[in-house]
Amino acid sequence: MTFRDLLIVGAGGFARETAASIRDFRALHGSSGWRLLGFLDDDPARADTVVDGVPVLGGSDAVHRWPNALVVVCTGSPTNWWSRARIVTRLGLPDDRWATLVHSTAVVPRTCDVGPGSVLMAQTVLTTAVSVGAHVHTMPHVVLTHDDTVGEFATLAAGVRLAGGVAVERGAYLGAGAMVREHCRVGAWSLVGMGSVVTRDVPPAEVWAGTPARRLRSAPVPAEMHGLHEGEMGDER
């Protein structure tokens, strides 16, 4: 087996997670394994400390001093879900230096697609004709059936379940153990509370939760995500 040198930016609960179970990830394509150099974070207190036994070698502009190593950014949260969409436009990668990332128990058959940068945990489940966006996260037992579209940088967190036909937009969060009826659609940048029941259509950029859900607030989305389209980002403030 080849082994290709990985990066992971950020240090928190989902990089930590990602690094260890590095070894039971594979790439999409091939036979590759990884070899895990360290951490990036740009928080100032993580810098030359070791996490989980994994060094942190530097802020997330260090992946210049790897151009042979590849990268997956592993940050975002119910309080900044946005981050990822921020770092990974401010590092301004070429998309080959994106790693894809997909457990050995996740299942992704032939007729699905997954983006580059993006993480499949363990037991996530791709049925037949899914597409997953470049950056995109989904934890653990998450479940992806037919026809279903995932747009880049949208989190799916533990247990989260969708039905056919659902679309989940650009740098939407689903909360652990959230659930879509089929052909629904959830916002861009939208989040959908954990244990929530979706039933009808999400907004963009709003807060929903409940069974059935509904609408809580806006979501505190930063003003430079609002209205924008695939592939335009603000700079990271």
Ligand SMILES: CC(C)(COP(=O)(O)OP(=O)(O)OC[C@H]1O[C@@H](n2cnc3c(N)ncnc32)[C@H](O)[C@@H]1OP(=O)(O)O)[C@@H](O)C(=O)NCCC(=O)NCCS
Contents of the next structure:
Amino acid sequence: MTFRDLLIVGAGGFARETAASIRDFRALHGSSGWRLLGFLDDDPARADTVVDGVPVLGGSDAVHRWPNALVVVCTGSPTNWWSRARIVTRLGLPDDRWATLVHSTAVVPRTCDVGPGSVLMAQTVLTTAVSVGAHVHTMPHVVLTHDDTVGEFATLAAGVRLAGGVAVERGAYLGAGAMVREHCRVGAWSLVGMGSVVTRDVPPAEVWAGTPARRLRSAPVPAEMHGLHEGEMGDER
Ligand SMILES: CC(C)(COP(=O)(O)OP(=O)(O)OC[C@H]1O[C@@H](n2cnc3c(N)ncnc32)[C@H](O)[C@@H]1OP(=O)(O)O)[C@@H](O)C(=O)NCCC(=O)NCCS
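Can you switch from the form predicted on its own and show the form predicted together with this ligand instead?
Below is the entire complex, every chain and molecule, led by the chain shown above.
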């Protein structure tokens, strides 16, 4: 088995969960494993610390100090789910520097695609003809079924389940245990609350929750995110 050096940007909850599973991740196609060099985090309070036994080697710009290491950005929360897009855009690395981490218990048939920089945690299941974009995070026990599309920078928390033909647009955040009815669309940068059942389309940049899910409010997404259209991030790299 060959091993690739890896840097994780961020040292918060999802970054620590990713680091804890490092021995269980494999490359999407092939059998290579990962050797974790450390976290990179822009929070000065985390500089030179050790988090869960893993050193914080510097800020995110330190990716350029290890040009042969692959990188994955593991930031984002229900209060700032666009941070990953911001960091990826600012770093501007080519596609072949982004690691794609697929847990050994995840199911990804050959009929499915997963983009660079994405992380599929334990027991994520893609059934068939599922398209997962770049820099997407799926937490444990996410189930994506036939013909679903998940846009870049989307985050699917633990236990999210999508019926067939669902479109989750770029940057959307689906809270833990949320479910989405077949052929519904969750608009770009919108957030669906934990445990919600989405039965109709959610427009872009709104917060919805409940069963059935209803609009709570608009999402506090920075204007720069609205100006980014599909593919534009790729152009900036
Ligand atoms: C949807 C969410 C963002 C709303 O948070 P908020 O803006 O702080 O909203 P509040 O807690 O003030 O709640 C506003 C109203 O929505 C309701 N509400 C909030 N979240 C809800 C949910 N998931 N389902 C149903 N109703 C919900 C509240 O009960 C409240 O109702 P009320 O006005 O009748 O009292 C948040 O509750 C949530 O679900 N976050 C995702 C958490 C998650 O999945 N984390 C995973 C991390 S790994």
